Amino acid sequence: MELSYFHVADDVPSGFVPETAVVIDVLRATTTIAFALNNGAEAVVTFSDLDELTRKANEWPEPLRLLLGERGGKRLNGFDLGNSPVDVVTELVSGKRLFMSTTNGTRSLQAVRNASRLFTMGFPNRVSVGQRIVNEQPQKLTLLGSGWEGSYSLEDSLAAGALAAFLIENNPHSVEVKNDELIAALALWHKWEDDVEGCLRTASHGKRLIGLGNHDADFKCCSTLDQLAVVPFQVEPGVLIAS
């Protein structure tokens, strides 16, 4: 299994279609997706374009839909929820289709939406996603971070390193790390694996969230390792379900 990592959507080569891809946006889109699906959401549909989101959401019955969105870390006006994993509780999301757009994560999902197989991952469902990949044994696996407005993010690379470390540990003779970005992500993981929340708070995006208000619950939720069994899986472009 050949593993590669791209920091942000703009790093993905033009025309590149991954065999299998895992999109990561630790703070907070892919963590929110994992918790939403774990808590009974029918699906999460992701959009980089807000007009398209509104158009598609209006085609869905109002009692069975929720709009999730943020820009700059703040909830979008007129949306039901922002982009927090602690907000997508069962009482709100169970049985509903979530229409979601965020500053960074949904851009990365857009960039690799034509992958043959596409998953999303945060720290809480790392082992579940990793085990799924071990079971499927793709020849080539692309990890894609989300960053912040096109720039590198520490926390997404930490998660990429965490997933790669799990795959190497469980496939010691069949995993080949193919680029320097992932080698660096593995080194980052080995430095911070005992203090994931500390790394998230040290990261520039973590500091940005701290500046917006009290996000202690988000930091705790986003940094908790291996607690969810859910594996978000794309069944059609932009549409993720629990699998």
The other form holds:
Amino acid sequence: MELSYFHVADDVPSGFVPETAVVIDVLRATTTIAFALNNGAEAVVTFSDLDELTRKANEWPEPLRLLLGERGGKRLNGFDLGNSPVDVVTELVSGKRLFMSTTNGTRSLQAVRNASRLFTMGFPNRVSVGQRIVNEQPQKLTLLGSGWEGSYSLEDSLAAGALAAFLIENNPHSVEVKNDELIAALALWHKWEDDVEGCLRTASHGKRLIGLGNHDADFKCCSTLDQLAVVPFQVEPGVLIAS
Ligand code: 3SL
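Switch from the form predicted alone, shown above, to the form predicted in complex with (2R)-3-sulfolactic acid and output its structure.
Now the complete complex, all chains and molecules, led by this one.
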């Protein structure tokens, strides 16, 4: 299995369509997606364009939909929820379709939405996603982080390294690390694997969230490793379901 990692959507070569892709936005979009689907959301539909989100959401029955999203870490005006994984509780999301837009995560999802197979991952569902990949044995796997407005982010690289480490340890066939970005991500994982939350708080995006107010619950939730069985999987462009 050949493994590559791109830091942000803009690094994906134009016209490149991955065979299998895993999109990562540790703080916080792909962690929120994992918890929402784990807690019974019917689907999470992601948009980078807000007008398109509103148009599509309006086509869905009101009692069965929720609008979820942020810009700059703050909930969007008129939306039901922001982008916190601790807010997508069963009582709110069960049976609902979530229409979601975030600053960076949904842009990365858009960049690889034509992949033959697309998953999303945060730390809480790292092993579940990793095990699915071990079972499916794609020839080429592309990991894509989300960063912040086009720039590198420490926490997404840490998670890319964490997934790569699991694949290397658990793959019956060999794993070939294909780019320097992933070599660096693996080194990062080996430095921080015993203190994921510390890494998230050290990262510039972690500091940005701390500057917006108390996000202790989010940090805890986003850094807890391997606690969810859910594997978010794209069934049509932009539409993720639990699998
Ligand atoms: O950029 C994103 O997609 C978000 O996850 C950012 S935030 O954590 O909600 O600020």
